[in-house]
Amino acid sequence: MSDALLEVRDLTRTFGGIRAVDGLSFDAARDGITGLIGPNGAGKTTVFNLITAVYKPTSGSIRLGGHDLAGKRPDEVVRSGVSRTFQNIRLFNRMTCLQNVMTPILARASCGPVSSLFGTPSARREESEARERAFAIMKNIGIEDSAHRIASTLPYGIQRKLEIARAIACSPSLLLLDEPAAGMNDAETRELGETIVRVRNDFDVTILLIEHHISLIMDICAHIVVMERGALLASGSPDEIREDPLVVEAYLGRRRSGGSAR
């Protein structure tokens, strides 16, 4: 794939005599939508673990922007420009949704916690700039109403658009999905992705999403990579993927036309 920012090759991660991911290589272009898509058990989380340094991969490569990610610590991988949302959802939940939202926009602030601790000039203004960006963030994602409520007491598809807000202020290049639309209708699946695409959109963000919402998948990803027991089972469009006899029958089957597979 031409123009690619994310760069996976011959990944593989064993798990003792277990091989979670086996040589699995494959592609995400740059300002694109990439869906990982396979079945359960089939090793999708376990590549965004290797691409977030979570795992160490046993062998292969990780490339983003041309730069290896091979030895760096998750903190670093952040900083490098990765963020990612869980399939569990991982909030500040005694913090509103602003603060969430907030929090790391301040963690790249330059001011140190003396600053911020005695309220100087420069942190008030950085503390001032990180509300303003964070609110930003939630209105293009369309929670700005919920900013000041807590974030435990909120819908859970609030909750789900707040972890991709606080992912967005990252301030990443490549922003991974792991099943986003967990546990949502069909109409809130349909709004999550409009919401996505306009991330991708106004963000200038590149997107590997894993879902299970096979027609959420078919109808905003580009290009769709299929994993079966760790390893590359196809690659294509979208079309590709809905007509591969191998993957209609190891995971779509009768879903070929849409719908949730689990």
Ligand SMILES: Nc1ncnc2c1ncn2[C@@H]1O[C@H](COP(=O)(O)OP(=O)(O)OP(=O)(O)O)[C@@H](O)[C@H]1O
Second form
Amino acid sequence: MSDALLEVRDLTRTFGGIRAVDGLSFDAARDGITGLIGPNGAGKTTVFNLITAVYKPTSGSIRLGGHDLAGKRPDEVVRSGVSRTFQNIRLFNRMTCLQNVMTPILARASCGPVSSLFGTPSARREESEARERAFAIMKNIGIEDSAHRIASTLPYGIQRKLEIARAIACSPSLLLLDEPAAGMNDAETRELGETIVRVRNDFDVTILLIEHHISLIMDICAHIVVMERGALLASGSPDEIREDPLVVEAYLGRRRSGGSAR
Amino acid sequence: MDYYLNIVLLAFINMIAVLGVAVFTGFTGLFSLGHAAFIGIGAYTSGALTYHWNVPFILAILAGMAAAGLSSLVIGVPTLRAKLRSDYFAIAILGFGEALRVCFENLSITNGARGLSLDELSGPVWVSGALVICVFLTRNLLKSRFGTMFMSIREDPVAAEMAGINLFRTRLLSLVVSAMLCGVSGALLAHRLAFIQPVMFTLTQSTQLLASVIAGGMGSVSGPIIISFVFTSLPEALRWLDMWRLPAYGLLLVVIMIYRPQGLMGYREITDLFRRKAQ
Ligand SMILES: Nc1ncnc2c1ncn2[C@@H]1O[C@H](COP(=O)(O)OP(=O)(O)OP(=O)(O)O)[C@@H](O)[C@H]1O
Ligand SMILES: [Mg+2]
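Next up, the form predicted together with the named molecule. The previous block was the form predicted on its own.
Okay, now the whole complex, with that chain kicking things off.
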């Protein structure tokens, strides 16, 4: 067995004439945090959508723990161990924080409609186990105080964390985070970084992280993949990436010179 | 007295159907302008059984329920596969309802457009008993993992799928449950009115069911039930208004939508209100 949990090979996806992802290959090391960066429109979110089967690849393959994910439905991909957050937060808005986190756990539970109709003891046991596990996850992320609040009424920072909590509740081996620190200031970003590292340690997950906060990426990622216009521009350790002339030119440089990319 | 009792029983029967639409539309977030078809199937299945073969009433009700559930699979299986396009279902069920009415009108077993005259079997015990059982079981289901899954699909199907939920199967379950409730309602209705005709199960009735759920509050069981009682009894209570009855009814709907756009109960239950006061 290789030490790469996720292996992406020659992945291509076109939308009409646009090659959103163009022959991309990279690995995400087991139990590591891999950064996925690149300018706006580079195709990062599309990579997440391909891994989670929201889109079908035009060509190429995606393997998780040695198994090809081709042909699976999104919910099957989730069950085989991938979960994600969304660039634009997608919570179950009119449900409580607790219900949001319980949903993936209940989705995996086994009792059928008939025992639910009659509220059998086994159905109730599953329910209370799900509640306990959801509370444990919320406590770890630090949002248990908001457990009974309606998701849409929560402050932005808590909503971001709630999305991470809900993704962990899927019991993933691979967790995909799409710009979790978007819209956060430096202090909040640093705190989120600590949360992500703790999540990796406490829940034994491999993390693939898209972020525009380069400092966060440099701080917590062991390995960084840089994309530009759908293709791989560079990959390596934070130090290698920082020194890479192509990356400095195409991405870091442009940001430094006033962030005209956005 | 009999007059009022009859109104109350018809309101109870209507509540069971509204409960079905509450599961499908209020909790799962899918719209239907065709659930009257399932009421019709429940009514005709049970009616044909008691009329032609003297089948015991309880078996006729269960058969009506099962027939409605099975027929919902016929429309649900092909249309609910479309992941993010619930409009396929909405259109298909409209056509299904119309096709069904034509069938009822032309079959000999339904006695065609002339209708079936039945025995008045749905007495107070049957109707209130059925209502209590239906409310109890539906509430259990909605409080279970399936209720949570239904709501998560209503809130965001993409995120629900990313929570590991099979959208197709879960939506189909919601449809079958709601159709079965409508089937029970139809069986009771047929044997309350003691007469059924194909024209009784039309778009107007489907619209009323949907209006009850929206005005009562999507995501609430008690809200739609209360509203459906008001809606069924109001036309009778407002008889003195004569021809202004229907406009008054429409006005009430408009007033509710202006002052409580989330519906009477919104996403809560009436029991929550008492609980809050007690704290
Ligand atoms: N469903 C779609 N249909 C058509 N084009 C799409 C679709 N999804 C993505 N694209 C295109 O693919 C390209 C890559 O988009 P993507 O969202 O993956 O970029 P990104 O790297 O996540 O950017 P950002 O940093 O702004 O989030 C863009 O040009 C985008 O317009
Ligand atoms: Mg993106």
